[in-house]
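Single chain ahead, written as structure tokens, the form predicted on its own.
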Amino acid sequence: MSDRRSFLKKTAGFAAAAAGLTTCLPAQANGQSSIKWDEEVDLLVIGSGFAGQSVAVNSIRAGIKVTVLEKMQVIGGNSAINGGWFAVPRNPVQLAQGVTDDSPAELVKDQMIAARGMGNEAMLTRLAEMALPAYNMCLDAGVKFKKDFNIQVGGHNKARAVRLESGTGGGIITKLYEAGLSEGVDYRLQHKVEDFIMDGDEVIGVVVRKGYRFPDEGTGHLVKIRARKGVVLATGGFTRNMKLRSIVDPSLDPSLDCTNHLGATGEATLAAMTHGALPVHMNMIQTGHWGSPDEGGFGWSNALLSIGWHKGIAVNPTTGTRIMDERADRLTCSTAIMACRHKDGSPAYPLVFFNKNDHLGDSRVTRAVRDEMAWEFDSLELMAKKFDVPLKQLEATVEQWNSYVADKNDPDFNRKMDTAVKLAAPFVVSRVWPKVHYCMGGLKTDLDGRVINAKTLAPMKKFYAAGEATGGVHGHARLSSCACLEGLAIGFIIPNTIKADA
């Protein structure tokens, strides 16, 4: 039987081994007869982001009673504050735009390129095939997407990304929560899972700190909840766990800001590992190249840069020259951006700028200028003076870029030029610097969402994982707009698995 002391001891034990990425940890052998349960439920879902909400809603619709445990005071986790982008091949807006040659296979092709040989093509395919059902689930729940909006985002070869009208994933979280609540899902806030209770290789329940108030670990009290039909871990990533981050990826600059909420610390994932769950790709932590040093957390920069990457260019302020294919994937762009340094090694925040007059009244611009994370300049001279950029080189860069636009060819970085425009003052300018954003590492699952045991390499019984808590799906780089897809799509798969395992 697990208590808090043994949980912490086991967690520390994992931390020492996590850098090796794989380890064989002893499974617990708790006799069911000796456990005094405080409560029994059918299916426990841990976490209330995209994955947790989708699993909950689809499970209740499949006839499985669901209880969702959320450790924070509000639902949604990172999903509630993300940028609200959703990759959906063959969505209605895409088809109306005349893009009729897209498919789930086309999306997976792009994802596998970004994965750099480390992605799980079979899993990506299963998820991509559920994109349209997941999109329709959102519409049925009352989710509002931006009207007639569907664009091509970094690393994708087609325009297939729709976006929430609200500009954040909260637009989905709120509506799925309302749907789940009306259909009978039991949601509980401030319930922090501290350990799993095992019977051999089977998860039979959890130890929960009920009444927990983040981040005070002394709040609440421990209870044991039995889960008759299984446990789904959907707690997201661990980017706010600085100690774990530094262990699994010492190269990650600890001074980088993070887009995630403060509770993204991964303790339930670590607890699962102590019971034998197989970790994979824990050292692959993605940065969002659209971060702004002029606002904290996730912010609005990614929305502004959905213009900048298409209609503008990114320039190193120390040289006045372009630095990258502005439409490449996150890993490519983050690497190029973080190479921009002053002589003393401090960050030289690259400038991304585009034509002001082409986007008059656009809320992405007015909001960014209002919040002073973007500026308007009537000339290159004024821009160069503000950010100490070599003016003559900056003028030469813009002149050269405009010739590339005329030729529809970018010989410097081979950027796709279908949305590129000639640059002319006045300009909207923002600064960029990557922020820690997404964990590609987590628990290894089979294609049906079952957690894999590190010792046997076989599925653990009645233990499932979903979304960012899993690993090995996206390889080295997850493409933009695919977190929403992954979290929502797996919710269609796991309920079928649970019924098959019953």
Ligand SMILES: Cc1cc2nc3c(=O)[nH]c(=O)nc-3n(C[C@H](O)[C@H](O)[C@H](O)COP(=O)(O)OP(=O)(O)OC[C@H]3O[C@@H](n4cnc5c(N)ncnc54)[C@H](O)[C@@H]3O)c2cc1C
Given for the second form:
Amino acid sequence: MSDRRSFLKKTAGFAAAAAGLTTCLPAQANGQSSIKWDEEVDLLVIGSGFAGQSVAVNSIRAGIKVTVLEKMQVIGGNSAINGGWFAVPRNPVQLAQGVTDDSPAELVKDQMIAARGMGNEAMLTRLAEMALPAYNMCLDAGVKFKKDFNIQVGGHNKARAVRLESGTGGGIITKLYEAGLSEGVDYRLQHKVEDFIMDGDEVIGVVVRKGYRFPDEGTGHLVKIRARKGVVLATGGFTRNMKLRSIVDPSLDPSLDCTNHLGATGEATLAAMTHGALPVHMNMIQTGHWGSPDEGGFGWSNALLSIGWHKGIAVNPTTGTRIMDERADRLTCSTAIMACRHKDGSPAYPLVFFNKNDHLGDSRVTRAVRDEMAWEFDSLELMAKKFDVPLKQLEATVEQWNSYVADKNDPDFNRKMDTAVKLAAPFVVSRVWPKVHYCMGGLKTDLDGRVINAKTLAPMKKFYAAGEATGGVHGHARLSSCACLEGLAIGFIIPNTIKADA
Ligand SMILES: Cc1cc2nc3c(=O)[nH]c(=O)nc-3n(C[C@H](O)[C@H](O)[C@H](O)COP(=O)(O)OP(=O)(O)OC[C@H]3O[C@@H](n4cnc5c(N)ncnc54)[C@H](O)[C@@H]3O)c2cc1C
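For comparison with the form predicted on its own, produce the structure of the form predicted together with the ligand.
To see the whole picture, the full complex is given below, headed by that same chain.
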């Protein structure tokens, strides 16, 4: 279905069947003028996460009228529930900490290592160069970041991750939403985009289920909205679409828990593909190595392990030995963790532990212990007993680790030792197992955000994609704190593209 006529043919049948359809398509359609639009707008942005919000706010500031369509009852998608980590080379806290040798290029170097030969260096560079403007946009909108906080997270060679004061991306989403509203962005909730209306290679509008109530697919009614200046697909990833996920990556164990919001189902990406949009790297689905099997979804584990990866070690409970460089990127760590199995193949959840006394009163610890996804032990013996770990080997592992800390050298995994400390009881212990987390795959775009056509490999007209809905940017592994950057940064690029394409 690659053009407007085929769309008309396709939709005529289901349109008639759809209860509550407000408009009728003419039986014979011979030109754009024959489409009965329910409404005409300038720019349509689909999705209200980081990418949608940033495109919307920057577009309105560039003088483009914007309508944002969001299918859920609330704004924000994954962005609203995310952990609030944001990679910003040369941010003011970093500079105040004396880290003055960072740059967008340094970040891209790290990202390309994690990408394992499959990243898009030019796109990563464009995005990284917009990190500081994106951070400043947040500050201007009133977003609050944790004071004096900037740390080095997995796979990065420098401390460059700031974090939201609230500990969640919702802190950005609400402020950008307020800014957008006050500047004239038209936001519509419960508007689920089901299809695109094409005129050849140009997207001219969308079919929307208005009044949709997730997850009841039949709710609301279908309307057609014309988009004069273009359509931006910012609909996020698809990790909650189990059918699609298992088709593109059958190796992902279906029993793995998932961190994403329930609406991360990817139907708009699939609809765009039926009109010729090129998908890339759809099978590259990231698992977050900081998941805990002792809580659902994202939970407390990620925050707790921001201590554990730096101050503790990860141990296989069946052997009592360390399993990885605890500060490596997600793919490296997830692979090492998932290799820990009992003889029958069932998961042997690795233990991550650090010194309790160094973090007394830290809310990352107290709430995890309170909610029983972490435990405190006065000795290695008690820990070994609880988790059935060979005690002698566990003691030997800790002794050896402490000698590595003294030498500032980890000959086993070559971990960077600047934040490592000697381990001494009592300990805080949690168990880890990866969770399905992020789609590296999605629609291929050019460097300006235009969706690429699968047949011509040229940009489609007035069709743009942003954020996690795009693919081929991060290659095999997206680095921690870089999705926030990606979504917010592309919002500075696409409005210029739209103006250039007008
Ligand atoms: C729990 C969690 C923690 C994370 N923590 C971090 C972190 O700390 N730092 C970091 O950099 N990254 C983090 N990530 C990743 C990051 O949050 C996401 O990659 C990013 O938020 C994606 O932004 P987005 O705008 O592309 O998509 P989303 O934020 O998912 O927004 C897409 C929106 O589109 C809507 N939508 C989808 N389909 C349709 C449709 N057909 N019609 C209308 N609307 C539609 C969705 O409902 C959703 O609201 C985390 C992710 C999760 C799940």
